[in-house]
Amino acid sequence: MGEVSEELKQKILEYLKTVSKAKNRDIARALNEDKHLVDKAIGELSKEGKIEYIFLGTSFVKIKE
């Protein structure tokens, strides 16, 4: 698995600004990126406090308010 780039994390944040919430796989598909890399980037963004997980039967992520 490759390293998460700042560019990928920025692309994820930009994408999340266009939706209220999203599943990891939908983000990966929208950005045409590897899902495992997107999972890792989302984990890092969560640790950085930039996004949060929400659970509505399944997990979604969104920009932290």
Contents of the next structure:
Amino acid sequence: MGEVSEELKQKILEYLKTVSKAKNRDIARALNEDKHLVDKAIGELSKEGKIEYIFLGTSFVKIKE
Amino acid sequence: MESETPLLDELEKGRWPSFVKEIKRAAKKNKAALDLLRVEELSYKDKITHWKHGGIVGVTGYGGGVIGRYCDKPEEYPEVAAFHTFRVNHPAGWFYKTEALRKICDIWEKYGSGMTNFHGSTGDIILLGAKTENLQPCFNELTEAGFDLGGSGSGLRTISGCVGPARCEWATIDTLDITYDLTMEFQDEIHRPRWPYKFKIKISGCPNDCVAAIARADFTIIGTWRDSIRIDQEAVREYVKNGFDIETVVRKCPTEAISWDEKNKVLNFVPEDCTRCMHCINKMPKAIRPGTEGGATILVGGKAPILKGAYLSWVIVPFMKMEPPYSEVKSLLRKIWDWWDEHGRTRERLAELIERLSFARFLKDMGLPVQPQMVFRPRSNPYVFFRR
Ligand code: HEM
Ligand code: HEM
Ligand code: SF4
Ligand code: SF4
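Show the other one: the form predicted together with the partner chain, since we just had the form predicted alone.
Now the complete complex, all chains and molecules, led by this one.
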């Protein structure tokens, strides 16, 4: 698996601005990116405090308010 | 003075120690505990819960480990308006120094209700009742003290294993090392949930299955051995000489692998019939021991959800060597997670997905050979009822 690029992280953030919440799997599909890489990128974004998680029956990510 | 909680007080009159008594004790020191009592009393009176699930709570970088709870009457019960739970990752085998326990308690008295649950059904240390603004500082101090949060939400739950070789002579695998190693390996899966639903891994050192891994884990690792049990005939004779009823053991061997030759005073044994159930070993520990070639049986699918009913997990790999760095088991886990994440519906546990798409399909996609040990849902109800 490759390294997470800043560009990918930016793409994910842009996408999250267009939805209220999303699952990693759906983000990967929407962006047509490798799921493992998206998982890794989302992990990094959460550690940077740029996204947060919500739990509504299942876990989603969203832009941190 | 008249009691504020007459309905709850009834619970203290039962035969077992009561949580009411414990919360009352905590209420002497902590206002949240007092409000908790009052809310519970109200629930008993109204016959309805006054808790709401959910809401957004968490600490930076983590999607699991804090379970949000809010009271639906915050004005009346301000001390429990927010009453969040921390799940703290327990050490493998639940071994602590008192020093560590004191540290946790000190932190928890500072930031939370002071009430705990050691250990929760997940295995974690459960710290019950923190206000939203205390979450981050409490987490920071726990981290400084060397503790991390456990799993919650749609992610990997804190991995649990029995005390294993630390205290138990039966362990055929190092449950403590496996628990620790997998926990370190799968930090992202524990802290940043992303799957359709929860996923549990539990590890027992032998078929006695002291952590009930078969009933409570989506992925079950149970220690076993590849060679045959070891019988010390001299020690068996010693048991019999001392009045031990050997027929009770022989009769209960599920596969009739053992029989007692009364004339020659020998315990006959057919190795290929033994299913390694531990029964004879538990009954005659001085005479019978597990084999020496240890490893584990891997099972999947245990669950007990409310809607679709309980499953026990079933075998997918009859025998796997379990040695660091545990690459085989890790790659199998990753394969299973990818498959489940790809095909699973929201809130669909692994067992339910396998049921929907078929076990044959699962085995094929995992690249696992079909084997006779693979009994699909060996027993679908883990609850055993005994008649008097
Ligand atoms: C009708 C109401 C509730 C239901 C049906 C319910 C159900 C459950 C279930 C099934 C679990 C186990 C989850 C797992 O490990 O997979 C759980 C865990 C837990 N619940 Fe609830 N719950 C309810 C209300 C509450 C309330 C009001 C609180 C606290 C104020 C609470 C606190 C907890 C805690 C702390 C755990 C974790 C315990 C552990 O892992 O050992 N629950 N709940
Ligand atoms: C109002 C109803 C219920 C409440 C409030 C409730 C609450 C809880 C709580 C708090 C726990 C964690 C216990 C602990 O700390 O050790 C738990 C565990 C559990 N509950 Fe319930 N429960 C309810 C109904 C049920 C039902 C109907 C089932 C199954 C049909 C069920 C199955 C389980 C199982 C299997 C666990 C253990 C999970 C594990 O070991 O990981 N619960 N429940
Ligand atoms: S499961 Fe086996 S090894 Fe683990 S504590 Fe129980 S008897 Fe010992
Ligand atoms: S371990 Fe179980 S199956 Fe094997 S001989 Fe003993 S009682 Fe029989």
